[in-house]
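As structure tokens, one chain now follows by itself in the form predicted on its own.
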Amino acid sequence: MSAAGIIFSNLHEAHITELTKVRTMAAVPFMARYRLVDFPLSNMINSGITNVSVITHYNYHSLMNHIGSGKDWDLARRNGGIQILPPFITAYANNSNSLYSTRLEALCSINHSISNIKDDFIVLCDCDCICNIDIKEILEEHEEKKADLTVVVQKKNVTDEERAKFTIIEADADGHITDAFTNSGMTSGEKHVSLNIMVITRQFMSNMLADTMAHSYKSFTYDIIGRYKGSRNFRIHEFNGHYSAVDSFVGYFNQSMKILRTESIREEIFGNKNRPIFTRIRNSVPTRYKTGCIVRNSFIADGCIIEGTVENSILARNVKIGKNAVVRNSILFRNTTVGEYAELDYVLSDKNATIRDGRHLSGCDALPYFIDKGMNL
């Protein structure tokens, strides 16, 4: 059994547009010293698959910048290894020659590098899949079951104001897809929500991309899952671990600070030996706290120079906090300074942002303050 590994860089950039103006979703920084293309990536190194596509759309220059080679997850390989596949405009591109909306839009762009992965199976992922989670195990499944489509769910109460952002997936007591469908009216209460990983056997999805580009499909969710779920074998495989995905500026921040105050989900995600989440490498100088600064509760990486008081905050490389400055409840981007008798609390800064002395910025749970990128305040 083999697998390759095919992941989505930026589907879902429109939820999170003060951070992907500069950048695509799969390179925004989580948790100080990560980006969200880390987690699917070690995913799958951590599962035996070695040969990793990342599709793109625009903005992918952060992105190449912190995989280059791939040596951090193991991925620069004579044969395999990682390739970022940029958009490939071709006669199957819409009227309006634009580049892909939908999953299916995308894979069907990359179709003439699928057609030569040799793997027995493709595993399909989004790049905001936070989560620390067994793929060789949805793999066996898949391959003993004769599955054809295997969908990662998570069971979930989902209320009238969450229905917009899941995809609801039914399935009969041995786990054969029965519907699937979005933004439902009927969808309230305990469902199984997709989470946006897939495996799928490689001749199925020759024959998928083929039919899509021949009647001009859109949707994975409509025009595969639910044309086909009578005739191919599509199951479900429920994951009962922690997941994460971003959905709006606010979700970001919230999702980040949850994992910053729950020491169980840390240790789930980060703590696992045998699945280590792994990312580029720098080797920058440690941190210093300077005499007199105070810590409590941070994510804090390397570089950094403290010489003020940081609570419950996630401060990313080369962070300076003045004397006398307050951070709480604060995420800061890298080469971010914070300047003396500065006020910080629920801030949210993108990298190379500088506070000026004395400034105070708040903003709450339900809206954190947003510095852009560069911003002199």
Given for the second form:
Amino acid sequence: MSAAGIIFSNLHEAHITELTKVRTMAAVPFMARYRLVDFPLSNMINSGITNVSVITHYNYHSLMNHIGSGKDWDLARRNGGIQILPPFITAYANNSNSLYSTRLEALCSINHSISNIKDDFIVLCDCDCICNIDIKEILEEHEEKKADLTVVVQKKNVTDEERAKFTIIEADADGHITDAFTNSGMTSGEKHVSLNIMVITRQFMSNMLADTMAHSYKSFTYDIIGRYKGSRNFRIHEFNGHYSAVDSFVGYFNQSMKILRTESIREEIFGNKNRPIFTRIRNSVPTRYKTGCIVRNSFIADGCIIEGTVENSILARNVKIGKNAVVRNSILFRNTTVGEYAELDYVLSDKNATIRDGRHLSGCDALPYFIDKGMNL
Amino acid sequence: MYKKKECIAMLLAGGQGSRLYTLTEKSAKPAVPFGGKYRIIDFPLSNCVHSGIDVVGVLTQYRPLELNEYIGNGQPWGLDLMYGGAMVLPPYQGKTADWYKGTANAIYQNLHFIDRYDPDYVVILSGDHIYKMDYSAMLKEHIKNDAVCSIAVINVSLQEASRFGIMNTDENNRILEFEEKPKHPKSTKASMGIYIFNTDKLKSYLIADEADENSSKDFGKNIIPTMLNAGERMFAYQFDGYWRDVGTIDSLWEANMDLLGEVPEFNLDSDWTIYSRNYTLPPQFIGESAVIDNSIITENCHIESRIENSVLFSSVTVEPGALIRNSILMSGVTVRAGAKVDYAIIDHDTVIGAGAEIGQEKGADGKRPAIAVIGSDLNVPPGMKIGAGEMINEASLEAKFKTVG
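Starting from the form predicted on its own above, please write out the structure of the form predicted in complex with its partner chain.
Up next: the whole complex, starting with the chain shown before.
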């Protein structure tokens, strides 16, 4: 059994424009040293998938920079490896170039590339699937049950307000999908929601894409699951581990803090020796804790220099915390510099931000204070 | 594939490093870890890369497994190239070949490797030192001087000078005389063991030296003096940066401590990045009860206690109530609750049991206690005391355990 992977890089960017203004969702930094794409990529690699395409349409410079040749993920390979698929735009298309907006359109736009896949199965995954999941197990189940499509789901108590965010999947006791819908008027409560991780049999995928193009289908949920569910073998696979997606700026912040606070989640995601989360190797120096620093309950990447106080915070690479500065409940991206006597509470600073000496900035858990990339306050 | 290169490097990495005791029991000295995430050999390799040298022959001999594995195809240093790159050159059997009998013989046995790239110059390096140096600046100087051989030197104090090979030069830095460990040094210019040779001269002297049965086949003892006697143009190249030989427990400990302090004596953090084989590990987690003072800590460490003036490698776990001071903890070390570690080096993946005491505090006299060294992959039982300057490996730990009962 062999499988290829496809990762969607842009689908949910509108959820978190603060961080996706300058980069694609896949390249959004997460938990000090990672970018979101590291999670689906690592899950695929750890499940033996070594032929991965990342499909993207704009702002993908930081993604390309991050992935490079794929070496750091062991994906610089002769057979397969990683490829980034930006839009295929030609000068001779009589203005018919268009960018996809849905998952299905995205797949159609890379149909030429999908048609080269020789593997029996294709794993589709969004880039904001923060979890450590054994996809091999799902593939095995998919094959054993002779499924055409397996959607990974998790039981979740869906409130009325949240309903619009999820694709809700209904299945019978045997795991066969009976219905799928988004934002419907169905009553809220405990539901199976799609984790946006799926396994598709390649043969079905090519039929599906041909049909999609012939009929201009748009929505995976309505046009594919909805139309085929009676005639095809669509199944769910329930995943019970930690999973978070990025649904908003506040959500991003709180998800990060939850992982920081909860040792069992950190252990589940980062502590599995056989299932490491890979990321780009940057050769940063070890972090230096200078005399006078106070550091507690924090997740810290290499290359930092800390002279002040850091509590309940996530510090990415090369963050500098000046003397007598106090940083609490904050997430600081790479190269953030915090000056002497500055105080930050519930702050998220994007890359290369500078907070000058003595500045006091404070947000709250419901609305963290955001500092844009490169800002000098 | 091969194409002509202006300059290639030959890195002598066969040293045993016997004065590092248990730290080099299972691996060669160049593979000894340094500074939280590096190994000694990362320094010359990274220097080569930054100096534009992209062919590096790494000559191994003693306990090469770990070193060979570490260097691999040279990928961490960007030395996995089609035309060149890093190549491990172990001793081999041939009609005349054998174990490397000395530094000069090691290069002699690999002349065919040098020939492949037809270089004008060869840099000879050793894998024993911690420093950042631009070999291309030295090469420029070498060419400007129209030299046959250039030797990098560093100023040492007059007292120290008798431990080094000392160069006596004229005002233009031309070497007049070389003295190996002189009792009464005439200069303080100590050889750093870094040589640049014109390839043709290097070859002819190596071939001649090989034929000399009385030679000990060593650069410092044989090749350099012979060339000087022959009146070759040899120049000293003055280096002013940080440079340390880390061949002893004390010097290794001291060089690690040089990374600490308000303004570290040796700053790793600069554009001259030291590359090393890093694995992707999660960031470090500093817990609720951690108190950290003047230390460097790296990926995947989990700290729950007091750490002072120490260097922690990756994946070190320190449980609550432990105390780590003035020490070096290598990758994967675990220190259990209530254990005390002071003035010690603990090699990788060793577990220090709860309440154990390793090393000794600084006494009232202010004199630094001798460094205690614990080997790799050991389990130091709870409550065990290991005193200042003790060297513990598997055998001695077992013996100690028996006497303590």
